[in-house]
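Only one chain comes next, encoded as structure tokens, the form predicted alone.
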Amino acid sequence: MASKQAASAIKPADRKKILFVASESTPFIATGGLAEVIGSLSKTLAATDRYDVRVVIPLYSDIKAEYREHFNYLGNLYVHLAWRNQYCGVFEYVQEGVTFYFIDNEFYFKRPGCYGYFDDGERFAFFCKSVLEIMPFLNFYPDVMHCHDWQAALAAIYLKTNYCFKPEYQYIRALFTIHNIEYQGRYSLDLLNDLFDIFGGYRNIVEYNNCINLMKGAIECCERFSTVSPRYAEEIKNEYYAHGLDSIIRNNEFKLTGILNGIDESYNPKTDTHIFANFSADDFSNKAICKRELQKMLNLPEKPRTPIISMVSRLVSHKGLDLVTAVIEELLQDDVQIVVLGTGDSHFEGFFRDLANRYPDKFSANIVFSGDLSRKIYSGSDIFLMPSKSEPCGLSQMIACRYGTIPVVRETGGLYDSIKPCQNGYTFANYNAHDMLYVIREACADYQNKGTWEKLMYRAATTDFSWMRSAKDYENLYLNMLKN
């Protein structure tokens, strides 16, 4: 109660200002992880009243309607990008204590989808612009402006180089948080003076290996950047999961942190109205509803004492695939069923659909984006299996965990930092196939000790991974960078 009444004692202009900017955030818009983090962390931060807590994000077309009626005008810009002088239209919207900002130009935005357009560069060095912009427009000058993924990168460039002689501007801190590193924002050097309106000696900030590099010249600009988990700040510094960049982070390792992401609170199997049946961690007795219904839904056999094994997730290489499909068939000779949900390269989409037909009452392949489905998955399966070569943090594993579902990992990024043996689920290290297999076949085992395994549920159920965590982590980097 005391934190509370001292928390609602600071006055509105007490409060520190947060801008988040990002490509994409929960609930308007999300094609993965990082929209997820901004719509969570930002409402968590903005829970705790000591700060001021906005988001900036393109007005894209796909944004949910349900929103876009809501939405309110604020007004309109001229943004200069080199020789473009472009429409930039402001919207509001204010959810949870966050207020959400909504950058419009159709002719950049009103496109399906978010990315994989041939001008993706160009759209969002306006975007990255029009924020810098905006900020007299709505008289907000954040004391922190927390950046995200490549396609914010500018952002913090332009902070650092053409707006850095504005008075107004000089006291905002930058933060920049690297979610993937393989996506980097590379570009010809061709197109620097033309399409990202960068001159003259701040050529060196983004100039890396012959090319552009907008994530390299974030990091050089930036007082902090920060990944999203502990061992994945680690894990960047070496070559083989650095994408070319380890030399960089090595040289900025001193402004380096790792922060765990969370979840959101809406997986919570005692509420989440997606699943079968309702169950908690001191009741897991309607887990086996779950596991009924789903067999059902996906013609499996109702077989109460066979492990489930799932994955929802992407099927691409990095994600461990090729581990997976080097052992399965050996896998499948036990007494098991698997469940795979998600999409991906056609290579591994058409090996599990084969596997599906000859093993109809084994296993189950569901090639589709479903997120009704994932929940339903992740309550009804017993061992959730995620065997990434890498993974900066990844989400699915703590999603398992809080669903009673062990979670079987490679202990790469985000993965070493969430699951840990004996404690909430398996673990392996080495990329080997054999190796995975065997401690599958461990938790497969340990499953048909009752008593072992509804331990072993509890403990992932009750792991800590809310945003609640992570936040007071980000406080802590907020708060040293304000004070330095």
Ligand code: GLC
The other form holds:
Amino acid sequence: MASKQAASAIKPADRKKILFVASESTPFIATGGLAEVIGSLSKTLAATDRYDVRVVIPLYSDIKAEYREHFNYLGNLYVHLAWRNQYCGVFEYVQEGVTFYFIDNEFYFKRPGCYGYFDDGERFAFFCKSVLEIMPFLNFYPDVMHCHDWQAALAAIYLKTNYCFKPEYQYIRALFTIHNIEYQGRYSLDLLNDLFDIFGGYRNIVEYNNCINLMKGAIECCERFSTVSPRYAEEIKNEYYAHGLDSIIRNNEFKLTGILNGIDESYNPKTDTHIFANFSADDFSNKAICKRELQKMLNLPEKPRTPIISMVSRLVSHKGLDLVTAVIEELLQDDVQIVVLGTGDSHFEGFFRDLANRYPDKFSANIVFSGDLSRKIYSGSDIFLMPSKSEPCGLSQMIACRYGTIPVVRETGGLYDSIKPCQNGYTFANYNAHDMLYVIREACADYQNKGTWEKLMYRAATTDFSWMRSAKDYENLYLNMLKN
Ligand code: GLC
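Next block: the form predicted in complex with the named molecule, after the form predicted alone:
Now the full complex is given, and it begins with the chain already shown.
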């Protein structure tokens, strides 16, 4: 990227206009990694001064009041969706150079949480239609409309099936980013006209395997699509990873790119106010305090030389928990302490609670979702386990690195792209519990060698996972899309 001085020479009117369309964004509402990407990437691009970056998300009732009360009401319009004619309020909030728009409709969004309702298809169809309808209202037509995941897929589909014939919309390019191919937005074909407002010849665009498949539709419609790591972009061409979409990915691979996410600068052990003591890559000595206090807090014996292996994860199968449950009792025979944080499938939750009862001195189960505790765990443990079956990018392994906690990961997706053996972590290739156990034991043995371990901690903590690095790749992609 050019220097800030050179960049600020760009006149505001010459900045490329980027509109992110997504279902969540930090700091307003977050259920997972997607929100972090939207919040962080948008502000990093805006900070270059070369882009006018705007983000549009639904106005969920769970959006924190501390932000909500500062939102600026811009007005309202009515949005047609098949036979429906729905109210659409537009609120605005500017933060760190990024303009956020919030689509208000209480019928659709005044509910707890973001997803999981019987009418999610209709809710996000309304949201996507609104995104296109508010453009004349705001007099803002982006150069690139960057849509994320299936909830935003219809924005790309409506653009190419309905709107691009109007002069103001004709130059908008659509980029679609897949954060997880597992969630595709599949619906019954009966809903095509009445709910999604898609007619006639356009049926082929969204139809797949006798269903509506919104992700497939967006892949067909967009100029380019991307995933959140280069390795995952390769993996989803194969049946094993593609959840049925591999042939669509292969047919469209000429427009596919993989760009590894970054992590936010707020994950910094030097300044993090959630952790017991601050430290940095130049001086890890306070990490020992973080470890001791974590052991105290979780009622584990205070043993400074026993490695703490941690997992901060949704407790679902594709995070590799089948491997963990298969060999954890073997591992617990060694001199280790294991800490798990997260919620998810009840059988995993029960399994970990049971282990904590049986091994109170060695195993701590924290079946909650807690940002505060997660940072205490990242900073206070020694080894971070992430043996995912598939992982589009993964943020936790990068966060662990920043806190000098060495990841043990399976070589898949973003884990493969971010963690390199001997440099900043340990890896294993096959989805096999004993391969994993072998590598964990290797890490535990190296942990006892202070010299080796300190070098590894330093390299992990100084690996470049900044958003600046990813933003450069996105810039290249946008500029490439705008060439023609
Ligand atoms: C999804 C993926 C995760 C990725 C995140 C942000 O949650 O499962 O791997 O890090 O999106 O792109």
